[in-house]
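Given as structure tokens, the chain that follows is alone and in the form predicted on its own.
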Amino acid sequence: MNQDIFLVGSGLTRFGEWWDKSLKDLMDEAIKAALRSSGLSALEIDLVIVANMLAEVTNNQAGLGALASALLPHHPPAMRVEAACGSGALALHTACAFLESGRAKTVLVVGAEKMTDVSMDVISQALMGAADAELDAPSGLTFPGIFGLVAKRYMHEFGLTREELSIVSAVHHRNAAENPFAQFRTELSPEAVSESPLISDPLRLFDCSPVSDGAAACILSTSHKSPLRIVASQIASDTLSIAERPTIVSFPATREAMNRALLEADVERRDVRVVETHDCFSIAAVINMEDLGFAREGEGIKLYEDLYEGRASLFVNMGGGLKACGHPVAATGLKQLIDVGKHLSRASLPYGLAHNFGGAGATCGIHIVQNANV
């Protein structure tokens, strides 16, 4: 980074089903909790960005950022970014950008869906604008069929079992139950997992992230300071479907944003002892952990196997991740970024990391947060 940016400020709305809130009272919500976190005046917010994938069919809604710009009193210029599941991390990068370049000081990012007030089928439909419209939604796939058949073929080249696989989130359950902001603070065993109902072979009910609503919200600023700086901001893509791929066990963007985010960073890997990944479904977590150098290839089950047994000095997805936190799409990375903060903070820890991604990692975001008070 070629400025140093803090994180002064961060919101969260619990994410859940919201029947009875918008999807501008959700951002509304945490808009004003990051400016209260923060001590900052809504008149020192230079640029709005906003992210969100779906709420042209969820919501009816374009113009989010206008939407957003005008909760503030003094409706700063605002845009809107998009890259599916993605979204937060891509619109935390385009901020670092912002601040780096000098065009703001502070930025205000909010990222927000309303999810749940569309039927299954539609918004089985609106989430596969995330594949390609042409090689993979002719097929009938879903994201759970695209990452059923990742899980097969993993399983295939690897030798993990289903037994196995069920402890990832089992480990997610368990960190969220103390999460005031998590949409299920239940505690799953591993059986209760294998258990669940088949939804896509081999992947289970309990191995995806559910339908969610909510919004998170993170004040970036070069002229305010706090102990939280942004240290690497990094996006890497792929393509957009699995059928022009090398390999589907692997999610190279990952790989990419990974080694780059270290490098702007000027960190080891093994300085990070934060990681809130993106799980969207119970082998993408396994995966990851292997993309992002934390486990060998085809061993990413042993360091969840480690997190399960309490032997890892690793702490991931502190909050429950998506699986149990929820996954309010556009608003995941930003949620990941804040639950990264307040672990580094809690538990005195030097570097964390948010990893987030779009589609079956077609884009990948990385931001690696220093704690300055260690």
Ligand code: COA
Second form
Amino acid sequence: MNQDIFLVGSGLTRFGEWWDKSLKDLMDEAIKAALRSSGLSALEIDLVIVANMLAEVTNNQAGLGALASALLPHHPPAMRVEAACGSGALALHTACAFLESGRAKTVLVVGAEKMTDVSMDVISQALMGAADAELDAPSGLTFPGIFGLVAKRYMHEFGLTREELSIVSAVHHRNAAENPFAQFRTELSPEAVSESPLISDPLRLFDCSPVSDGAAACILSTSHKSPLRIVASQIASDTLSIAERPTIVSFPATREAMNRALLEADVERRDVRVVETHDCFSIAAVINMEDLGFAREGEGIKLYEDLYEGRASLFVNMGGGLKACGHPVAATGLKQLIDVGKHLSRASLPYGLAHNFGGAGATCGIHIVQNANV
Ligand code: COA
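For comparison with the form predicted on its own, please write out the form predicted in complex with coenzyme A (COA).
Okay, now the whole complex, with that chain kicking things off.
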């Protein structure tokens, strides 16, 4: 980074099913919480960046930049960015670019999604916008279907069993139990995961992130300081369609973004102890641990076994991840950054990272945060 960029404020709504709140209400709640936590006046925000994927379909709403800007008294310039479920990381990356260039000094980044007001058919089809409409959608695939294929192939190549995979969601649900912002705060045993209703073989209900409403907001600044500094912001892309990939048991965009982020931050992988990773489905979390380089190929589940048994030196998805905290898709990348900051502060650790992707790893964003108090 050619500027010191600090996370000076953050705010969240609880993720869940909010039939009594509009998309605007959710954004407003998260923005107000972020401003409160920063101690800044709203007038100090000189740019707003909104992350959202689905508002045209789920809320009949476009123009989200202006909609969010109007929640502040001085209507600062605003824009919306979109990279499906990776929209949050893309919004952070865009904010960093504005801050690095000096065109803005304090940026409000807000991610929001309201997904539960439409039927499952509508939301499943809308989420398929994160796959290739010509190559993937005509086959009738849904996202649970895509990741079901990924899980089948991974099990075939590496011998992962159904029982082993169930550990992943058990870890995430246990972490969410302490998180007041999480959609599901109940602990789940691996057996309960294995016995939950089949969604897309071999994936079951408790392997899947839910459909959620929620918003998350971060204030990034070069002119105000905090102990939490963004030391790397990287995005990488792959084909949108999994049909065009040589393999579906690894997401190369994660590897590329991670390598570049470590170089940019000038830190070793082993110094990063807090990780929020994109567990849209349990199998994705296993693969992500390998792509991020925290586990060897085919051994991501061993890391989850260590997490389950309390033997790991890493802290992973401490807020419950997408599975248990919820996944209002474009809010997720921002929520991850907030959770990284919270856990770095709570555990007095120096570095953490947020790993967010859109589609089946088609756009990957990685942000590394340094805790200057350590
Ligand atoms: N985890 C835990 N509980 C879940 C859940 C999940 N993923 N999804 C639903 N539930 C709960 C509901 O709260 C509900 O509980 P209740 O009966 O006490 O109210 C119950 O399970 C049944 O929920 P329902 O809404 O009928 O489930 P569904 O069958 O309509 O949807 C999925 C389940 C898995 C198909 C849906 O959550 C889904 O599509 N998830 C993936 C979303 C996605 O693709 N996101 C993008 C990722 S890239």
